[in-house]
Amino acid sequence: MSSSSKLVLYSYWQSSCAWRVRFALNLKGLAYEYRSVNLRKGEQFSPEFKKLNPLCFVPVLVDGDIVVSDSFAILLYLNEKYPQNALLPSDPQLRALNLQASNIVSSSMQPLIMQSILKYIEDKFGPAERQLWVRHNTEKGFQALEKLLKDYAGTYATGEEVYMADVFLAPQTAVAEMRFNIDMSKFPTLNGIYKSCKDLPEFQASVPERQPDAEL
């Protein structure tokens, strides 16, 4: 991996948003320091972390004097600052497709099934309603992504190279399958993309259970 000791990633092992950034850093071959922010213990609300991200979310990337929060912004920053192993293709159509797929995950899926949202729903309406909410919003997003990518996907989301769409899709698919028991066989294109990503060493190194703060 490239020596870049100034890169620091504030992460939590179970955060799918932080998982995306770990995957992307590995794909780019960038070394980084992992700093755990335990969301269950409320460490994201500490004064120190609030200085980095007033929204109190992980991930946060620190690159020297530059601080970037939000996984979408971090990936765009990494792609500009460290151009090796590009996360976006040069073809304008495929580039737009990657951004669109990434944004569906980032803004139309993951925020609706954050643990704080799910806890609120369960407290108000019970565990059955919580699961219905997860299933509805996850499958709605996957249905859109399946239609969007089915005519463009190859080994990966938009062909034979790993790009940003894969970086967003693979962790989200893993969470849907393992944490929420979503049947991915209903989404064959997405399921194929996920299986391809699972074979990548860069993905395997980014999985939650291999992080230093993992609680197994």
Second form
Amino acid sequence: MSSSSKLVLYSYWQSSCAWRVRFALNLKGLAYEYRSVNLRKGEQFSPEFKKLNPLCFVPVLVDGDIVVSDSFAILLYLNEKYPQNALLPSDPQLRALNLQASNIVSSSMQPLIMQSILKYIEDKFGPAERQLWVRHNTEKGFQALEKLLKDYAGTYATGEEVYMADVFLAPQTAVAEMRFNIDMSKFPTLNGIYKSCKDLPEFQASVPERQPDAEL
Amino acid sequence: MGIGGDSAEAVFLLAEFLLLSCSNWLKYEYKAVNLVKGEQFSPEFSKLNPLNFVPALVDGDIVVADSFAILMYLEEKYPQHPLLPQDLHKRAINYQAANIVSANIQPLQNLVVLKYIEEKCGSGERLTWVKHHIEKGFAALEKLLKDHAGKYATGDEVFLADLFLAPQIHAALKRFKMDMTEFPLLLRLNDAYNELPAFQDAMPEKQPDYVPS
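So that was the form predicted alone. Now I'd like the form predicted together with its partner chain, please.
Full assembly next; the chain just shown is listed first.
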């Protein structure tokens, strides 16, 4: 058990949920110790990790005595404890929009297309059905996000500054494009947001390929 | 964000709670959106919420959809009756509990997904699926809340976690007829929620558009 007061992030290079937290930590200028949990090898089921998070998911953030699981909860916690470079705007409508966009990704998209669910779909119904399922659930979410953000997006999701919506959107878009071959040109607003995020050094440092446990 | 209305219950629960505990300064108009009749796809409602789920809150010019976003909006607008504790750690516990329900359980028990499973492999598989995901989430909640629960999930006052837990436990018991003996804390919380007038009033059966099945 580390006695350091540094933040510790349990992460896996390919986890889009961990990616969100890496991006947010970078935006806030927060240093952290990266601890890899190899999902491919099943390390999330180890007794030690299960104690940290009984759901056996990454990411988990440890801040001294405080353990926070779930990327959404982690981001809200970080935003409250380390308010610099706020993840939420002060305007109530834009704030709500950020929370809603984040939740569309976090509750309506990612849980339906995470690896364990996709494995279930593929085992039961075959790879073609899996691909249909991924496409359907991803595009449904992106269609909603496109409609939601169309009138608000600027350089980023809700204007000219990076906020929580961007932190959720960018990794999800990356995964959709690279892992699931979703054609993002159908979602011009989201595509624009993703392009803007890709220009940020904070985002570049958070990408899977640059993580200590990346297997390239 | 389930079509089944569990997340709508969370919002009603809060509204009722504020209504009853603050001498009616938080009134709201209930506008029914008949999901069975597909009213969530009307152009008017689609504009409010492009995902076509309830709930959606309209407050003057401001439209907020998504139960979590609504609750946080109300929390910030009506700070006199906080739905989050002051302590950062306890707040984080509330956020985690809410997300266990809204990201780990609800998306996998909503009608669209269940219909898909049932059409593909029958109602037996549907029930297995739903119980698996609820049990996994409930086991995590038992552990998460063990050292923090008081009368309610994170202490002796109703907070955000309770607003998500109450409808979810209700659904597990009533909709999915689950055996919850392995989840004694959640069962105890359920008893506490059942004593709250706000919770009684927020139940589906009490809503203006309730249709007995």
